[in-house]
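There is one chain below, alone, in structure tokens, taken in the form predicted alone.
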Amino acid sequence: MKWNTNLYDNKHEFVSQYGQDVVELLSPKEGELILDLGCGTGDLAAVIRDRKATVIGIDSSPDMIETASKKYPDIQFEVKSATDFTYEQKFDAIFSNATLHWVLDYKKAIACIYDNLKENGGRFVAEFGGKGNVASIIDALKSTLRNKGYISNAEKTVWYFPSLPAYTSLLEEAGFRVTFAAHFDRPTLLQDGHGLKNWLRMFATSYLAGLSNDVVETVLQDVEDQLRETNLKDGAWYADYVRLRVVASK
């Protein structure tokens, strides 16, 4: 997936401003090597930078890593998938923010996390999507590509939604103490009239690959007619989040 960070920055920024609170459950302490996994334009690595510790950020996305790479240049940047990853000093955490939905190899990831984990109390805090994450709008926009006969791109699988109790198993599973787990509704407000589009144009890309611009246009203002009622408020479009946040160690 080919990620467009001017609109990830100018429009999606609300993506690192909840993500602030995930810094405060990670609470980094001086001195100490945190990974950022997702670091996405690596606002959220910055943060935990100020916080005086040491801080490398990976992305799976070249992009992502050459925005943050010009935004924050003392900070290391690397091109690194979630699912395989190795560092020879290990970390004393792993943060991740709004980034682990989008592997579909969790089971992976997971090992891959807790083997970059220093032993006997290294930490990995995480959040994002959980069950029943934007589901109205991937139900709408399912919905509205099968109608126009696009199928196969309706039947995709492009997120990793899972509940609680499945993820803590998953972390309990690979060796993790969860220590904190909440699943939570977070209804999102998108910046400006046409932030709905703007989110599925952002983050929905897969689902509408290989269709001519036209096309898109029109399948996004289908979405757009059938969410009207439920995700359009005072005149502001909403994305109906539900976050998963958990804090585990090693």
Ligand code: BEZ
Second form
Amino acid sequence: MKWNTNLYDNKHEFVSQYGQDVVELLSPKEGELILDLGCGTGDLAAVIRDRKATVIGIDSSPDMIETASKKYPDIQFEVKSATDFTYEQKFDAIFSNATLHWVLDYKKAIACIYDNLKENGGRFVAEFGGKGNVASIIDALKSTLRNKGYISNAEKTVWYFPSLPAYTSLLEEAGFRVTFAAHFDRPTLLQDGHGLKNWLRMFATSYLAGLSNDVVETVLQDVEDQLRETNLKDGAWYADYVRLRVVASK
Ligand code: BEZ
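Having gone through the form predicted alone, I am curious about the other one (the form predicted together with the named molecule); can you provide its structure?
Then the entire complex follows, led off by the chain already shown.
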């Protein structure tokens, strides 16, 4: 998937702002070696670096890695997949914010995370979309696409939003001990009057693939019209984010 890193940094900076709480949960220590899995444009890797840990950021998007490397030239960033990475040195912790819902081969990702952690206490700290995440937006988008005849677009599986018991069971099956897990609503304010359309343009590109610009505009307008009553409050758009947070150790 091609990412617009300007749109990401300028209109969706809430992704890394909310991620600061996840860094607190990670609690990086001086001298630790930490992997930021799905580092995007690098802002949270920089926060971890500021805590005096050594951080490596990986992302499957070359665009994200290029932008991250320009913003933070002192940090090591690499294009790598969440399901296929190996480092010679094992990590004290693997951290991931707002990424793992993109990884449909989630069992492979969990196995890869486990393999790359230090024995006896290597920790995995992550937040991503949990069961029910952005359900109102997905429902509206899929029904609009279906009504307009774009059935194969509507039927795509783009994201993985597991329930808390489903995901923590997978972690346990992989060998992890889950020490914390939470599934909670976090209605998220989208910037300005075009927030919902911008969110869809940024994140829902797979659903819109192959449609002409004109069709995309009518789809986005339809979705806005369907959600105005529930997701627009005092002129501001909200996405019905539901987060899954986990801490697990090896
Ligand atoms: C999320 O952070 O929950 C998310 C972001 C983009 C698309 C889907 C989910």
